[in-house]
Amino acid sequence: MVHGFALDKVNRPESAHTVPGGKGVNVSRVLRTLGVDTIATGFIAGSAGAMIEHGLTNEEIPHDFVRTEGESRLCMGIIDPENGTQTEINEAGPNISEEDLNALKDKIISLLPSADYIAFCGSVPAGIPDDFYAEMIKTANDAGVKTVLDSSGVQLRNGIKASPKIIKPNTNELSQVAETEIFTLEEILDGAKTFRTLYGVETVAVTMGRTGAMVIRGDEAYAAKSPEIEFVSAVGSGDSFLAAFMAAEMKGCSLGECLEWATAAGAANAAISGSGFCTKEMIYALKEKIVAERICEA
């Protein structure tokens, strides 16, 4: 956290942690606050990808990842409430070679059978072909797990035409898909019934800021305003929502009370520092200020 944060200037932070990230990670790490099972996997790298490892473990977060060269990334969060503004600068990451690739497929196949859903998160580091989640989201359905995607770019575009079964883009990331700039909530609402009906996708559920969120599947369609917090940091928020969804999910909530549990998330991660680090207590809390709204049908 740095008050008044500018460019060509030393700037000295207030406070400062280092922690395992990246959106899988996140969505891992609320899970388990929730009570649910879950392991992280994906590729390391040199000594930040150490420090992962040995993060994760202190916070006795499952994981399996594969090990390949170079370095794993790292992510700065520089966070000015002086002046409201958020900047972020993330590392490229290391550049993944076919037989890398290869052995992550092969770990993510391997860890099928004991699951009963797989997240595709986040970007892709360089090496990793344009249709990657599409070929394991096609993988992961024909073994009967529930398939869940939250990516953008080319990767979100290819893996929707794969059939997740659950797809969480924000509104830019949607727009991104849909090639025209979406706004209301019956913009939002008319793209992911496109999706639905193109791509056989069953839940869409669309974050919109401190806006709040809306969520589609089959004839129902429900919309969440955002409780009023002290806002922190949107860093995380979309992972924490993401997990909260699933977990709701799993525990037999109804469609409305997935987004509710969803909402909450989001805006207990917003009002804390770090990401996906909101208790099970303010995720709680905050669900009671939260009603979702059928808007239509769908």
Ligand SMILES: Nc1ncnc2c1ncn2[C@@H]1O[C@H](COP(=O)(O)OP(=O)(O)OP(=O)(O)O)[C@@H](O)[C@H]1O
Second form
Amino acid sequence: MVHGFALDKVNRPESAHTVPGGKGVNVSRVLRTLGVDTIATGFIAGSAGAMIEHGLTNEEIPHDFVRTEGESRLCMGIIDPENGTQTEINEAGPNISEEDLNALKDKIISLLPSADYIAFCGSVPAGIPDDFYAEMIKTANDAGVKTVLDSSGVQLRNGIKASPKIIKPNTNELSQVAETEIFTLEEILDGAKTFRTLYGVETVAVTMGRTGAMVIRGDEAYAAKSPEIEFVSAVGSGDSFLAAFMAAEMKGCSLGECLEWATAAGAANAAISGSGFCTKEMIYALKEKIVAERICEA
Ligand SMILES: Nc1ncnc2c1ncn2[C@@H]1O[C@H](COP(=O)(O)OP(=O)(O)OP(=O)(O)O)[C@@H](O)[C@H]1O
Ligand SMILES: [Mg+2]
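Structure of the form predicted in complex with this ligand, given the form predicted alone:
Let's see the whole complex now, leading with the same chain.
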């Protein structure tokens, strides 16, 4: 955190912390907070990779990564509360060889028999084919594991075509895939229905930042407004939302309740710094303030 962050000068943070990151790791972190068993997987490399493994072990987040050549990427987020800005500097990360890619595919396949859900989260490094998530979603669907996709760009576009059971785009990601600007709840609902009809996606949850979120499944659709919070940073709010949505679904909650838990976790994450570090108490307290409203016969 740097008060009055400025270009072309030496900035000295008042506080700083280094934590394992990545969308999938954030989802795992919130699942653990909510008492759900999880394993984080993906690629790690070099000394940064060792730090990630060490950090996750300290947080008691189970992990099983594929080691590659090079260094895991470092991402720096600079929060400036004075100007209300958040500046992100994200490295590219190492290129992935075909051998490493096959090792990750084998790893995922080996994890499927013990999984109820598998979530494919975030962007992919260079060297990964455009249909990677799509191929893995198909494999996991065939194995009877519930597939979840939270990505963007081509991995989301291709991944949707493999019929993941749940997708969680934000409005930008939804607009990208729909190839048109989507703003209103009605437009979001139309977009969600298109994915259901065209690609057989069962549940489409769309997050809209501080406005809230909506979800559609079968003939049900709900919308929830985000509760007021003291805003710190919303990076990872979508990951927190997704984890809480999955956790609620696993516990047998109704669709409306799943949306309430998810919206509460997204908001709880936005009230703290870091991604996925919201506590169970924060999530439970915010859940009390959220009512999902049925919006239509979808
Ligand atoms: N400023 C905020 N105040 C309250 N709740 C928020 C705020 N920002 C986000 N949220 C909650 O978190 C949910 C997810 O946020 P958002 O739409 O920003 O996800 P996202 O863009 O996928 O984020 P990320 O990919 O960084 O995890 C929202 O639907 C909302 O419930
Ligand atoms: Mg997101």
